[in-house]
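Single chain ahead, written as C-alpha cells, the form predicted on its own.
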Amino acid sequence: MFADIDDIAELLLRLVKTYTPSGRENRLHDILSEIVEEFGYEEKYVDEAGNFIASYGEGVPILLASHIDTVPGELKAYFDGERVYGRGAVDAKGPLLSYILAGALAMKNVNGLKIYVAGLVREEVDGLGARHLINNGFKADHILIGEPTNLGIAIAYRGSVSCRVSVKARGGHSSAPYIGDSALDRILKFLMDVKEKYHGSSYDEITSAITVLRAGDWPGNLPEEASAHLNVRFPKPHKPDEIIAELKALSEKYGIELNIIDSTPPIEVSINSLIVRMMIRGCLKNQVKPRIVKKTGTSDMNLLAKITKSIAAFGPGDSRLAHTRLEFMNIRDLLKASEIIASALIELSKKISH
C-alpha cells in the first residue's frame, strides 16, 4: 500500500518544511487534516490545547501519540534517495507519520476498536498537549507514544525536573575580585555542586546538565546578576519531589533564587502489559528481533500513563539525532515502523473480539 519511498519522503518532508517549535504547532494543522483525509480517517479536529485528533472505528479506544512540536532551531529540509532531513525529522514527525500510515494499513483489517492518531503540543516545554488530554478525561485503553526509539519497544523513561536560578551580587573591579561579590562566582559554586551530586552516566543513575548561563555587562566588571537553566533527570524510584527538595536546599545554601519550570515523574511499565505484548507480535510478524528498551529521556509517556498502564513507546529512527543539527529520518525504517503498529493494531483486535 505505501511501497514507493518517494511518496512517503513528500508526505515527511511537507510536515519537516513547515517549521513548528512549541507554541506554533499550529502552522501543521491544515497539512495534517489534509494527510489523515486522504488515508480515510473518519474524524479530525483541533482540540482547544491545539492538538490535532485524527480517528475511525468503534470499540475499545486505542491511542497512537506522537508530537508536533519541535526544539528551536530552523534547518534545512531535504530528500536524498534514502532519508528525510530536518528539524523534526526524528523528532518527532516521522514517528507520527508512521502512525499515521499504521492506522490507514490496518484499517480494514481491525474490528472493535476505534483508532485515535494524535499529534501533540508543547511536548518539548511542558507537556501541555498530554496534560490537557488527561485533565479533560481523554479514555484510551491502550497508548504509544511515537518516539525515536530505533525500532526498540520502550517500558520506560526517566523523570525530568528543569528550573531556573538567579543571584544578584554587589559586583566590583576585576583586578580586585577578592574585595568584590560576583554573581556569576556564586552561581557556579551552585552549579558545580549539583553537578557533583547528581553526576550520573547511564538510565540507571541521576543526571544533571546545564543548558542556559548568562552572566556579566563588561570584561573589567564582576558580574551583578547570573542566570542559569538546569535540568536534572532521574529513575524510578526517585521522585520530583525528592529532586526538588535537595535542589532547594543548595539553593539557599548560596543564596540563589530557585524557580522550578517543569517536573515530570518517571515511568516504568511491566513488560507484560497487552500493549507490549501486541507490539513484541508485531515485531516478530515483520521479521525485526523484538527489543525492549529504557530511555533516558522524557516523554509525553511519563503523563499519559496516568490514562492506562497498556502503554509503550515506539517509534522508527535514531534518538541519539534528536535536537541536533544532524537530524534524518530513513524512510525505509519509517515504513517498516508503519507495518509493525499495524500488525500489533490487528493482533490486538484479534485479541480483543476472542
The other form holds:
Amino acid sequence: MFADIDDIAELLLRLVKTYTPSGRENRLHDILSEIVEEFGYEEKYVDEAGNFIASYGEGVPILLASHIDTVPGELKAYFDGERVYGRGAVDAKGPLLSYILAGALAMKNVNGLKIYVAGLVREEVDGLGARHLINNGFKADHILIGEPTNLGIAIAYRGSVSCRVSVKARGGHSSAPYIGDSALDRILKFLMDVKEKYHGSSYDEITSAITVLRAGDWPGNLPEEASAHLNVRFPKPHKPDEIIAELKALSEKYGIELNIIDSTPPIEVSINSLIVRMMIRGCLKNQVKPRIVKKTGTSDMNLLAKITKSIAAFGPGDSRLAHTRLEFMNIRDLLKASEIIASALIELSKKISH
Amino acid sequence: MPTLTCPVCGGEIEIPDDALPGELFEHEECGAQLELEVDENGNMKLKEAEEISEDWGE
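Can I get the form predicted together with the partner chain as well, since the one above is the form predicted on its own?
The complete assembly is shown below, putting the previous chain first.
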C-alpha cells in the first residue's frame, strides 16, 4: 500500500488543497481522520485546542508531532509526477504525512510502544497546540518533530523573541525636518541600534530581523506615529530574559514603547539521546548517511522539550522553500523519510523491550 | 560494551554492543562528535564526525 507514489501524492494533494492558515486548521480534521483510519490507527480525537491526535498500541508513549497550520497565502496545488506543489507541501503537511505513513509502516513490528501522531495547531503563530499539550500534562518519553530538514536530524533550534515597538512624535513639515519631530526617525534609530547589536549571520550568533514597519500618511508630513515588528533569534546559552532586558534598555533610550509578543528559549540536545540515536540507526538501516543539523529557526521542538529531552526534528523537504511561493515536496523523499522513521521506531521498540 | 579511544582528547568512550558502522556518538567528556568505523576484520575505531551543518527555517 506504500509503494505507489501516485497514491501518496494523492494523499498529500488532499492535505495541501485544503487551505489551513493558522486558525483554520479545523478544515483538515475530517480528512486526517479518514487517512489515519485507512492506515489502521486505533484511536483518534481532536483536543480542545484543535490538535488532531491519532494513536495505536500500548506501552511507552512516543509522540510524532507535526503541524497542520500554514503561513497565509494560498498557492495552486498540483502533482507533476514527481513533486507535489502548494502551500504547506514542505511546511509541514509533507512531513506530517510522512509521520502518519511511518507509524503505519512500523505498526506490525513495534511492541511495547504507544505511538501518537499529532497534527498541532498554530505552530506558525504562537505554538498554541504544543503549549496545550504541555499544559494538559501530555506524556511522551520520546518525541520527533515533523519539519522539513531534508532528511537531516535536527538536534537544536535557536530561541526567539518577537516584539512590537511603537512611538508617537510631534510631527512637522518635511521642508524643515530639523525643527520637527519624526516618529519614523526615532523608530529607525532604535531599529538600527538593534540591527547593529544583533548582526549575526550564522546559527551560533544572535540575529535580528525587522519584519513589519509602518509610518506616515502624507508625503509632506513628518510621521506622528510609527510601529514595527522585530524578531530576534539566539542560540544557547542565551536566554529570552537576557534579550528582552537588552531590548528594553534600548527602547527606553529612544522613548520607544516595547511589547513582547512571544518569547521562546533555545533548545539543544545531545546526539547521544535515545531518539537521536534511533534516528541515526534508522538512516543507516535505509542506506542514508546520517546528517546532524542545527536549525536557525524556532519550532514546536523548543516548547515540547519540556516534556522530554529525548527529542529531535526530522522530515523530508527543503526548508529554504518554507514560507515561499515555491513550496514543493518530492514524494520519493517523503517516502524515504517514512521508511527511516519506521526503522527508528522498530529499533526503539527492540531497545525498550530488552 | 567495547571501550574505544576518543581521537580528539584521548579519553575513553564506551560504545554500545549493537553499534552500527557509521553511527555517531558524542564524547561527553570533551564534547567531540565521533563516527564509528569498522574495518573488514571487525575492528572498531572512532574518527571525528563531519561538522554539524546549519539548516534554516521555522
